[in-house]
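Next up: a single chain in structure tokens, the form predicted alone.
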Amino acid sequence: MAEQDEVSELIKRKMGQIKKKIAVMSGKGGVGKSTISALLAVHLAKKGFMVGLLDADFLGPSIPKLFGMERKKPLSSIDGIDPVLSTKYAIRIMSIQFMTPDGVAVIWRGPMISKVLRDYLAHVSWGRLDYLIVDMPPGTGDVPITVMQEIDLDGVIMVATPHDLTASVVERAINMARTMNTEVLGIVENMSYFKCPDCGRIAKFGRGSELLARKYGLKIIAKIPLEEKLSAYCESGLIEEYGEDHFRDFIP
């Protein structure tokens, strides 16, 4: 118990240096949470804010891939572990992928994941940040619970696609956040539409996100298109070079 109290105190001290903590979740896999987390971090960094990005998806980390940093390694410092800096905007990034060999699966049960997450929160030296973005794993289990219990989050952004099936799962995540007394800042609709060179914007995937936003009184923060350009930048690890800013003037 004393050890847990000590870790909680360290987490409180580390998080106290960060002005705003925002989690990105959906309750469902495959909707592009990591891409949205990375785009949001780049959006804020472009505006001159000091930004950190925590990849809290221990079983399927992908943030380093998006930034072309798979082979980077964090360094130890007098205050813990220093995050790895992204190339263009010096976003401070931490991921379990930095510490595991390529292709090796992280085979951990929930309690182990929660313990490692708490250690990350307690020992990563984020320094003074304007924003810390937390990329959540799918579901409403151990990691989201631990994050909401240990971090005084300023809010959660939900990621959805227009499909009705996705909306029904995201709805559970919204209710989880509200049960944990965490504000839902809004919904980002990923794969919202695609751009036809001849006929313009086409949205034929459903209206699930819009109906969900209306039901819970939430705003649609951004609509991210399904496009080859974004996919190519993600696959190449060049997400900082992607020129479009779908968040526009959004400041959480």
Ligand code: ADP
Contents of the next structure:
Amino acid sequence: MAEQDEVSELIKRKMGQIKKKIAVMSGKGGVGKSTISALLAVHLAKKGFMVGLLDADFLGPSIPKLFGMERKKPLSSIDGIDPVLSTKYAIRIMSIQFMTPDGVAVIWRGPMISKVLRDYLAHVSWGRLDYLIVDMPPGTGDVPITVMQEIDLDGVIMVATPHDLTASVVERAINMARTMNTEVLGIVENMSYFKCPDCGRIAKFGRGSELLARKYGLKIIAKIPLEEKLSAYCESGLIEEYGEDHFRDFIP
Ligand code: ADP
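The structure above corresponds to the form predicted alone; please provide the structure of the form predicted in complex with adenosine-5'-diphosphate.
To see the whole picture, the full complex is given below, headed by that same chain.
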């Protein structure tokens, strides 16, 4: 118990150096949560803020790939572990993938994940940051609960797609955040529409997230199209070079 308290104290001290801590959640995997976390970090860094990005998706870490830094290793410093800096905007990035041998799948059990996550939060030297973006794993399991218990989050952003099926799962995540007294800042609708590059016709896929936003009195922060260009930049690890800013003037 004493050891737990010590870790919580360390986490508190580290988090005290960060002005705003925002988690990105979705009920479901594969809706583009990591992509949106990365785009949000880039958006804020481009506005001149000091930004950190924590990949808390232990079972499917994908932040290093989006930034083309899968082979990078963080260095230890007297203050803990230094995050890896992204090439273009110097976003401070930390992911469990940096700590595991290349190509090795690590099998984590629930309680172990929470312990490792707490150790991470206690030992990563973010330094002074304006924003820490936390890319949560899908669902409402151990990691989101631990993050919400240990970090005094300023808010959560929900990632949904327009499909009814996703909306109903995101609804669970909204309810969880509210139960944990964490403010939901709004919804980012990913894969919102598709603009045909040949004829310019715009196809929409549904109204699930709009209805969800209305039901919970939330705003839609951004609508991100389903786009070959975005997919290509993600696949080649060049998300910082993507160039479009769908968040416009959004400052959380
Ligand atoms: P999650 O974190 O929810 O599991 P990811 O962010 O890893 O999802 O995205 C899953 C896949 O979908 C990735 O290959 C990503 O490049 C792709 N993707 C995400 N959003 C878009 C989009 N708006 N347009 C095209 N591809 C996308």
